[in-house]
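Only one chain is given next, in structure tokens, and it is the form predicted on its own.
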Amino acid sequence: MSSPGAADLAGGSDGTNGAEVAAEQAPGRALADLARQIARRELLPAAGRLDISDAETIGACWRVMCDVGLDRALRSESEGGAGIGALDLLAVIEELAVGDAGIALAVLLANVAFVAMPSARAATLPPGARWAAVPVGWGAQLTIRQGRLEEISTLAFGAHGAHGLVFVLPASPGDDRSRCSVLCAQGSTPHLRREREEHQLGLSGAPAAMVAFSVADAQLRSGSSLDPWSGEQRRGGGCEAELCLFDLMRRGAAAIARGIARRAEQLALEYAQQRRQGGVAIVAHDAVRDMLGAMAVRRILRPAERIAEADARAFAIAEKILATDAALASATDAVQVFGGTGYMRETGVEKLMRDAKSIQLFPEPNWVSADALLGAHLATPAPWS
């Protein structure tokens, strides 16, 4: 199966016969569904643990994820991937995030650093190996000489304990609107230095480190003169794919999103159904009903799958931010329908509110992608100006 692009976000062309469609998509409806096992099996009874980043049961689901070919899904076949599209994935991503957000965004993170290597590159790295794409912009630190690139530092979720990084850098700087440059890096390199983040709010499922990467000092051991602003560029699934990596890392936020939203109102649900004051049932009372209510009406409105290339990367942007605002206002819900007890670590339900809460600053803050919007907006004709 060809790579994926923005083809694959809007659904296909016109005049595609339905039978082959849904040919192509019946792996990626497989893995979705293998996902939502595992997601049950594996993941639930282990949120806990991922929840302070356990190694040894971040160990354990990764395997499981990569016995299961979801750690390079995008990659074809041949490559040793399911050679499945971007919609499938975000599928099998929101599914995971059912089970746990944070092993979510590590395989979404493995996915954009394998998708976005060169092949020759991706084809050396042995089975299991955890890679993560690093994003950066928005609160990067980079420092430039004489129009070269030296040094990046940057908070980066899923980096520590990766065996490898592979930075996704705008094609210039402060431009990140339809190409990205990206810079992959060992992690046993000596220019690599990472520092485990100690104070992370959520998602620790995918451990997050403070990185400082020296770039044109590796360049400058390898032999290699190349500048990383005019050097291969690559889009998300290769370079003859149109979505750029930036938008599938904001769409693949907005998957992880909606899997804790539906978690949180699994949780509200069961708990309303179950607790009883009053001599009735919870969900019986006024107050309770309007918030399951409104949880139910965030699950089912979501932006369409149908869009038009040229506007693919306002949609990206659009959809992380309405899916992750979403995500937060049901998590926060459901720890008030649970009243006192949603603060306690027990119930599980604070900690799709801390994953909801972290998931809105990836792969920037909700109000940096606003205002990038806001830009696009304005820099555009009104139709009736």
Contents of the next structure:
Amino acid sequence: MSSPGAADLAGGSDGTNGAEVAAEQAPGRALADLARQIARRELLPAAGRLDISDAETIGACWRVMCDVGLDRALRSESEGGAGIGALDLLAVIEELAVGDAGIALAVLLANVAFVAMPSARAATLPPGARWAAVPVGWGAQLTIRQGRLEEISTLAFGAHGAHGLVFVLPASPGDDRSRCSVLCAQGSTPHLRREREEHQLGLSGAPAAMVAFSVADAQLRSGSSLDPWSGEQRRGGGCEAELCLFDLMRRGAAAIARGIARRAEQLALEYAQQRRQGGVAIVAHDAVRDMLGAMAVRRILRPAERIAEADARAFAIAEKILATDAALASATDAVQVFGGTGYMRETGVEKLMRDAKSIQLFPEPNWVSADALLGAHLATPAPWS
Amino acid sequence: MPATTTAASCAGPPQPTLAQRFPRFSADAGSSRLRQLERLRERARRFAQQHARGRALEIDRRAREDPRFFDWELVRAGASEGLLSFLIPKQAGGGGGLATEAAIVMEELCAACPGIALIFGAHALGISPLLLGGPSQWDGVLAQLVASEAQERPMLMACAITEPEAGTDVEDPDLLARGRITTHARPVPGGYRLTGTKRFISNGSVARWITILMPTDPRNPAQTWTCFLLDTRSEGFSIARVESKMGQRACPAAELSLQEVFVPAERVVGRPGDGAAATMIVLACSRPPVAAIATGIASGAYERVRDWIASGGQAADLRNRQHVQLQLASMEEEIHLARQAYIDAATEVDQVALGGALRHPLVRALGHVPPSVRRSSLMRGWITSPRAADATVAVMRRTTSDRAVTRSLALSSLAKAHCADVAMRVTTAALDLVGMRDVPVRAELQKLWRDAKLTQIYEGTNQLNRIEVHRGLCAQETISCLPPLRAAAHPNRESPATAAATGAGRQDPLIGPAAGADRQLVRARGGER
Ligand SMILES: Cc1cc2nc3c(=O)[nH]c(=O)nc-3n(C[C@H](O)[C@H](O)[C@H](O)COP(=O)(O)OP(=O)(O)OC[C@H]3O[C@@H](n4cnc5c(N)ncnc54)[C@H](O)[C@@H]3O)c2cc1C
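Please move on to the form predicted in complex with the partner chain, as the form predicted on its own is already shown.
Next comes the full complex, this chain leading.
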């Protein structure tokens, strides 16, 4: 399986030096540059329509992602992907999020889905199909009978309109931890019910749906026939994959948050130099400078990317907490720098605030993430698990 | 450590009475006033529960799709509870409420839906400058508002201060002097012609009357800032756009376009040139209710999340988590302190800025004159005369002081900025407790969170409010919040009516007194441009 291993997420834990890594990452960096251009040229102009989950716009943006292989970038080129590593993917996602955080999330979820499913299965999926990973963590409802997982129901970003979903469970609900870490469900399976989330706060480029998946029924069915394909399980070694997949989602959330924060800072800085109040550009007022200064501090103080493998899990969680809190603070301040104008949808600043609040809750709220962090450190399970 | 409390102890407690909510205020207020306030609050709550809460999300959705969407049914329902007239002086047939009443109503409404509450809040803001006009305003639009409410054909008001190039700048006289003001009320025979754009005006697209502030001389905005009562049916007035907002969508925010709109001289509110001072007093009065709006948002979010957790169900795993209990306790704590901040500010402004004037023997005596007599042409002529306008200012200056109003404004600003931050913190924390769980309360909390952000921006940004706190409390400054005793210190200050009284207008019987004064103004500025 070409999943992003813990070593990949941990960065230079294999002992390579920075220069070697840079050379190795050149294709990834090129992709990040491309992502930056796509964000500017394709996503930013469409952000308003993405914000209302306009299906046509989402479809058009998704085609652009697929054209450059970003939908399954972690897969090898022979498998239709871009063959980049997880760190490169995170850089790409951050760039995309500067344009639209929802589309960036859709790319993250697709990549997690594609690395989570078996290679053979991934190879059969037509190009352009949008799959989405569904983290089944805190807040998801699991129906378990006699130790068997019967149904999953949860609210999931990107689930509306996706061709298929890959449920990622952080820990198996029964005794056997390796049993049920990844579950795939094609969109057409009758065991999957989806209901569009009507009141999506942000990240609308990845339209959310309430998802209910009858695992038990799907398993019965998949035993006799794989078409429609559903309910396939990943067994054995699932725990490692599960750790990585969840952490990839957390680090992806952090990357999206950084993109949001960068955009917020950029808009606020530009506006503060144009807008005049009190006879001067508002950037001259300490009240505004304080906010802009704090945004810069949060941007500059990004965590080191290279960490020891053993700390990969804790790092992913800590990074997600810090980056999403920072994004919310910066986006909120950006609205404030804009004054009343920032509260109006057309400026796109308040969207950043809604996107930031939404990513802060993905894949779980930060207070729950912090619990998981302690769990990783102290080897004690979080109270909710 | 997991707590051991039972579900019953977490279940939503009955609403506390005002005496429980504001113990210190209640002890001072006296039992009859408290009963009055409790009755008013009960009406607000009835409207909130029966009409606002259940429709809040739907109206929010419809207004997102079409920012011009407006639900008049809600206004009629609110009117039937007296929510459009409780601030109008008793002498004009209203409830005679002040900032305290407005604050208590706003908290109640906002806990249900801040957008719907803002319809009534913006209406109250529109009324505020008229209250400062004293007896001269009792028998005009204020009485009409009361009558229309009684006839179930309610009319709304709005207040227009903000301009495209000047938001913060029009909320402070010193900044106003430096601001880029693009509106202009040009004196013409019999009144003024108003031109320019006002932006982000709540209720702007639905109001029948708008109190609007602009300078009669744009080169000298601070000294000639004047409040007008604008009939939105006037020729030249139009709605340029209605904004698509992040939240508080039930109340439309409009851009107003004025092209030479004629406003007769008698619709100048207060005296020409007194607008900057009036704005300070209006803000001192309106910021406590805005603080209460924020507090209502916070308490609405808190009560929803608290009750959801207490209900078990999908929240069963949360009830006994200490983290959750600490969060709920912090919310309760923040809301309690926010309430004390806004009630302190409201009490102060009621006593200091308005209360003294309302208790003044002259005003009380006029209040005892039967409306039919007051509305006779003789009496009305006197009440609306420039001398009476001067007398109104004199009464204010006698019953309060610049320092007292500055301090009151600072307290109001303190409450507004603090409560707005509380609203953001509480709604954010509530969303964190619910996370991505698919529960109905999440949509309501998300909306309250979006609504909350506005409280840090309108009625002056929190930054400006804190600058006001510094000036009034930290640096103990005194701002000129009261109009000067006598008008006409500056040629443009002289109202057409004042000029008429001094004989200027009599020189040209064809044009009439006000027009004569206008000619004087034109002469003073070196001819018509
Ligand atoms: C939904 C909505 C409803 C509204 N309703 C009404 C209404 O009914 N009537 C009405 O008249 N207005 C209304 N307003 C306008 C509101 O009062 C203004 O938005 C507010 O005063 C801020 O002005 P601004 O938007 O122009 O921001 P700006 O003044 O441009 O401020 C931009 C930023 O610069 C900062 N800043 C500006 N000047 C200074 C300074 N001197 N020192 C330090 N910092 C400074 C501000 O704090 C802010 O962070 C409404 C606004 C909104 C968003």
